[in-house]
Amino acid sequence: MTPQAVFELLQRQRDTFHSGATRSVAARRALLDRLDAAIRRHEAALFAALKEDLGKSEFEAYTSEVGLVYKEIKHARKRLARWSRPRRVRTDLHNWPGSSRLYPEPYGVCLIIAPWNYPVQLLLSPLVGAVAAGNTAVVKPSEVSAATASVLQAMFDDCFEPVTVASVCGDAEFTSRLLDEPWDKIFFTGSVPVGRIVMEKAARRLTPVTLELGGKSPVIVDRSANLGYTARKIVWGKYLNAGQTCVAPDYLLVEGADRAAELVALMRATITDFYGGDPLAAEEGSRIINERHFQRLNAMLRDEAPIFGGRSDPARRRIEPTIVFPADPAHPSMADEIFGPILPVIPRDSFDDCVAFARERPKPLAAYLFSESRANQDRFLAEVPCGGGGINTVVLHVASTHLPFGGVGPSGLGSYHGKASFDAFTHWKGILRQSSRLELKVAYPGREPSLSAVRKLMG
């Protein structure tokens, strides 16, 4: 698609958003039931796209991608007409006599850019909110992940007019000229490099934006933890998806070296017992989506042998799930958000030591506690910043209909999910309305009341 096509495209979308089409909570549902309808006609054809990009079972493609999206659908559906309400709230007395209330306005026209390692729950979450708040929506599903992103194509050139919401394909390139356009909103998920460059070129006219990043996300393990209910969790959530997800934990500090080898001996055991005795070998398993992530997170492994794991299939693009340890600091995998299955545990001394290593590094997009002690919870709620996570769970958070995503500072701004995706493409209005039939006149020129009075009314 040419820049005069998209340009072209943004324009016809503002017009139909000018014009009313999507704001009535009508014609917002029956957007969101066009979308769920073709979801559903699609389903078969994205399970096997996602096959084919990243070797996602059908029940892993149900339950971390099509099925979340189900359920943004069916709680967004349930809840608009409340969500669409204007709000009233107190009117100061200094303001009286008068209403103050809150009115919801959706933005316009919406830019919606999507990552390869959740292509469709990542694309098709952010546009439920969108459509929810009345927007129209350009998306743009990642090329990396291709037989996705072309199924994803057909199944929005059957759902939708281009003037209330298309999907735009292309490169790198393409997207730098998409940010260039006069949108109204824009919304990314994808690395924190790429990240920068959007805020920048949003920042040009001044565009609001929702970024969801990543960052490394850390797990501390204390004493006190549930050793075996502790490493079945890990697993599960470090090698979802080949690790290739961006809440995985990143890294463990685990504290005492004696625990943090019991600790290890555990995961080994889980890591046999959820994938068997050779990982690469089995039929049905994730893949690293690209040759360069493939050759990157192998990379990772060429200084310092893994205490488990580290094999890999060039063929498939498999990496068997590997454990690190007792990991360095310094070690390549702690260098960036390591975007695979490779875990490094490092032992610490001490709790303290643990939220001091947590805490000197950027801020998460996740951190996640395993601990039965209530003080130490509490201590990670006050002291580990991050955008959300979990305590005694890993990744579970950004299933949650209910609680907010996104994070902090490198890791993301602004967040979604449930009616916080409703509110991330929502602008809220605050209206003051007055009655013209009662006007008190005391504020105008050579009517002032004393200064003492209005620090009384005001103060």
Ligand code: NAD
Contents of the next structure:
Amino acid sequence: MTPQAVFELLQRQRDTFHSGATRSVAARRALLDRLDAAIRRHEAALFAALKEDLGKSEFEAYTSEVGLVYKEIKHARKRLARWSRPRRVRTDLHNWPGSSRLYPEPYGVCLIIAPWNYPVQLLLSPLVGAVAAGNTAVVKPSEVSAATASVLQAMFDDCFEPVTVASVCGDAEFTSRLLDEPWDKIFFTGSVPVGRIVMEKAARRLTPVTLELGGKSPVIVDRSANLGYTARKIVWGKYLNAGQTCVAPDYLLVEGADRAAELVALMRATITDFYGGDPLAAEEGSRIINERHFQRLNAMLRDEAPIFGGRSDPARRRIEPTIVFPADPAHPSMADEIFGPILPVIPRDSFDDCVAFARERPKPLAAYLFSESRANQDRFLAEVPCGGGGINTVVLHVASTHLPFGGVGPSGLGSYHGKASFDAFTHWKGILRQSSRLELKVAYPGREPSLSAVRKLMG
Ligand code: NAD
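Condition change, the form predicted alone to the form predicted together with the named molecule:
First the chain shown before, then all remaining chains and molecules of the complex.
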């Protein structure tokens, strides 16, 4: 698509927005219904594409991709009339007589940019928020998950008027040019370096942004944790989608070397239980998205550190569930977000050490604690900053329509899911309404009350 064509698309969407066609609750519901029907009609093709791009099984494609979008649509559809109502708030005495309300105003023409790891869900869930809030939208799937991008493109071409909702495909350079256009809101999901580019470009026009980024999400396991349970939860959350999950446990901090060894033994047994004795030989299994990432991950395993697993199959771009233990904080896997099926386990002497280790690093997208101690749970909540996370669980907070999901600082800006998605695409404008029939003239020049009376009123 040429820059001129993008510009024209944006102008046409702006015309649609200004016509009010997307604003009524009925219109928003109709668009949500249309999205739901479009996904259902293309579901089989999306499953096939997700298998081709990432080796996702149908079960995983449903539970972690389209099923979550259906849930978001259903949730928003049911509540959006309530969400869209102006909210009455109190009016300060000095503004009397009058009334104060918050009015939800859709931003206008929105750009949604998605990554490749959950290429359906991370494109369509934000779109649910954009549409529910009354915006028009242009979505840009990741070119890296190419098969899925092409099904999504066909789905949008089939089911939507581009003047309301359109999909455009392209690489980094194309996306970079997209960012130069005058969007009213940009919603970006992807890596920290590209998030920085998005924010810089948005800053030039002061365009509001939501940034859903990544980072190294720690898991702390204290002495009181139920290790069998912990092993199963972590193995599930870490190796889902071959570790290519933004909120996957990135590394483990375990209180006590003896407990760390015990947990690693349990995780190895769990890997065998979940994926069989030879995970690489299994017919089904998630794969690494491309050669570059496959090489990047294998390079982390050339270190001397003891490794469990670590074999890979270049032909199918698969790496078996791998644990590095005991991992040194200087191990190559500890440099950046791993985003693959490699799990460093770092023993620490005390719970204090674990907390300090996590806290000294950039604020992560997620942090997790496994503990039976209420005191340690409270300390974790008070002392470990993160976008979100879980206690005695991993990853699942992302699947909630009631918990706003997002990062903080380097892991992101803003949040979405459920009502938070509606708010991410809405400006709540505060309006004070007064009446010409009840005019208090005391603030006008020459009629002011004494300053001491005003002080009493305003504090
Ligand atoms: P990425 O940042 O490389 O790409 C994301 C999108 O940005 C793609 O659509 C791509 O075309 C575009 N893009 C790439 N380079 C660009 C550039 N120079 N200028 C403009 N646009 C550009 O991310 P990825 O590799 O697709 O995804 C992996 C990353 O995303 C990980 O860091 C992961 O943690 C993060 N992530 C975050 C979440 C979340 O919800 N917070 C979810 C999934 C993935």
